[in-house]
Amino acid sequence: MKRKNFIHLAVAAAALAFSIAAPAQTYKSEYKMSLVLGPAYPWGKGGEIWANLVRERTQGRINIKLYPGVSLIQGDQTREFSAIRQGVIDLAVGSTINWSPQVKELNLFSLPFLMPDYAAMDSLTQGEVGKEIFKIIDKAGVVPLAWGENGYREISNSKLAIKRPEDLKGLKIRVVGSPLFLDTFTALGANPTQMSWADAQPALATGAVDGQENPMAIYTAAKLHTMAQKHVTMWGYVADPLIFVANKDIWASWTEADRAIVKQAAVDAGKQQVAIARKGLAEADRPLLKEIAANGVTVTQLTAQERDAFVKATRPVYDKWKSQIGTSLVTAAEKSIAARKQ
């Protein structure tokens, strides 16, 4: 009887050990994280922090390698979301702009002049609208885990200080591959030109394009003042939240405990990344702008009246895209922003 009990106990112990070890056998030795920009930029830094936190907190069970420059998809950032869904990419910190061709609701954040300040952006990503967006992304086949931030996109150019919509007339401005961006800049009289960020930098340096629009953290990290971008206008016309995500099959292959670790690490990394992206801009005196001006750059900050002229000029684009994105979602965003605490 004792021998029988011993055998039963041994079998049970072996089964328990196998059930604990089994999931680890299905784990890959390396998981691929796609990023548009590397750790020299706040965007890539967020991915690096996430990967490091996951490695530490899982004791190396989940090892993540960064692939910046969207190198897993030959540099085509607009294909990233589809590649995550298909399993070409395991994890990503991606842009709402780049993913908007596959998830139309993500165009919400690119509506011109929807979000006037950081409190407005936070009211969306951290509120009911953000939860609704995550449900939409999940339904589209990718697991959303946390919000990050690329920042408000400001405009720079090599020709003049932009203060009025008329100042953009005829300027060749590099934009991302989004129809909404084309509509916005066309409405302002510019000549919008779609190209990847990798192609944009030599185009700016040679004068093939006159200007670009990007968060100031990218402007400074890329040293765009050395690429003839001597005029910057702080107009805050759109902001670009980032989203930390995982491929659904990869997510399902991990234990529940490890999924919780990866998600919390994404939330923690996202908070750190937002702080990095806003450094020098969220403070009242905006010290980053002084650093930029010290490089011989003319930094223009619009008055409320000047900004309103841009709002009016792009309103037809806003109204057109409101119905395409989803009137109820945009209306919910407008209400959330109106009720925000500043």
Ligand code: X2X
Contents of the next structure:
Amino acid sequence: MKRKNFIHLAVAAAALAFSIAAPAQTYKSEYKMSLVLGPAYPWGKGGEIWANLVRERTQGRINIKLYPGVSLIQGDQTREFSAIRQGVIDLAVGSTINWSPQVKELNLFSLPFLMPDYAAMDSLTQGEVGKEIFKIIDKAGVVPLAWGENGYREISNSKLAIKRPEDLKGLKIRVVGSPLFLDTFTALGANPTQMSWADAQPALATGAVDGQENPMAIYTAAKLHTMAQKHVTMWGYVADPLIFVANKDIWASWTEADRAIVKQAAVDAGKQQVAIARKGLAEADRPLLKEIAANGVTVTQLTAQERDAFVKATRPVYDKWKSQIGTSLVTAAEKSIAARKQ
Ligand code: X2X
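Having seen the form predicted alone, can you show the form predicted together with this ligand?
Zooming out: every chain and molecule, the one shown earlier first.
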């Protein structure tokens, strides 16, 4: 064989061998990330940080676009988990509340007064309970990657400063479409009504509902004081973590190296996102509350005794849901919280 032909043959053989060893990955030009809230909120900021880290670290091989307002599913936030599983959504940073209709164990974080403080929340998400929940999400058909945080959900309303469970009597309170919330607010004598976050804001603005519950970072960024929400009570009854996830087929379509990058980027973004979510609330003097009060809002802090009345009133709901969620998981959570470092 002539030398030139031999070289051609050798090059062709090498190319063939390479294509067998490393089949061309079919990457999409854009991956869709679902979020309830965009980058004006700590939640969306976390998604934005994640997308940017992934783009940088993969040199643009993985290009993620943000879809806030759960727009890929027309704002229907409690359908998000199914849509990720089905591939309508490629990636998401989602709240445990919105996914709890499909993954019952995620109701854990919505058990009233389970987590007294940030250390309690961290003991769950950063400990064995968090690992167990990731296994459950994986089994449910979605790839869990990292924890973030929406935050402690405080109650606001247009009528009065809530200090006792009796103050909630007859108040029409918007809640997310998750049954545990109906039970909690019914036990407190309120009149809970389920609607999406998109529908909640006009309902508050027009007075169709009297109140709502959400983290103070959302209250501030959404300017809920301009929607008649003049009274806030810091009761810290539940807190929702966020979870960074990917659709299974999308995950499988990436090289192992790229999967490692996407996961590490989620962990890094999650850490930054939690810090952003706690800003103004984790410091001893809670400066965010002063900003809110400066808008003419009454911010009510409960004494331990006052708070206890809410704990007692919701205890039957806790007990009922403890068995629905799974007694062993909830007991593990209680133990983890009791043993937390403060
Ligand atoms: O709907 C809400 O209240 C929100 C924005 O906090 C969630 O998506 C759980």
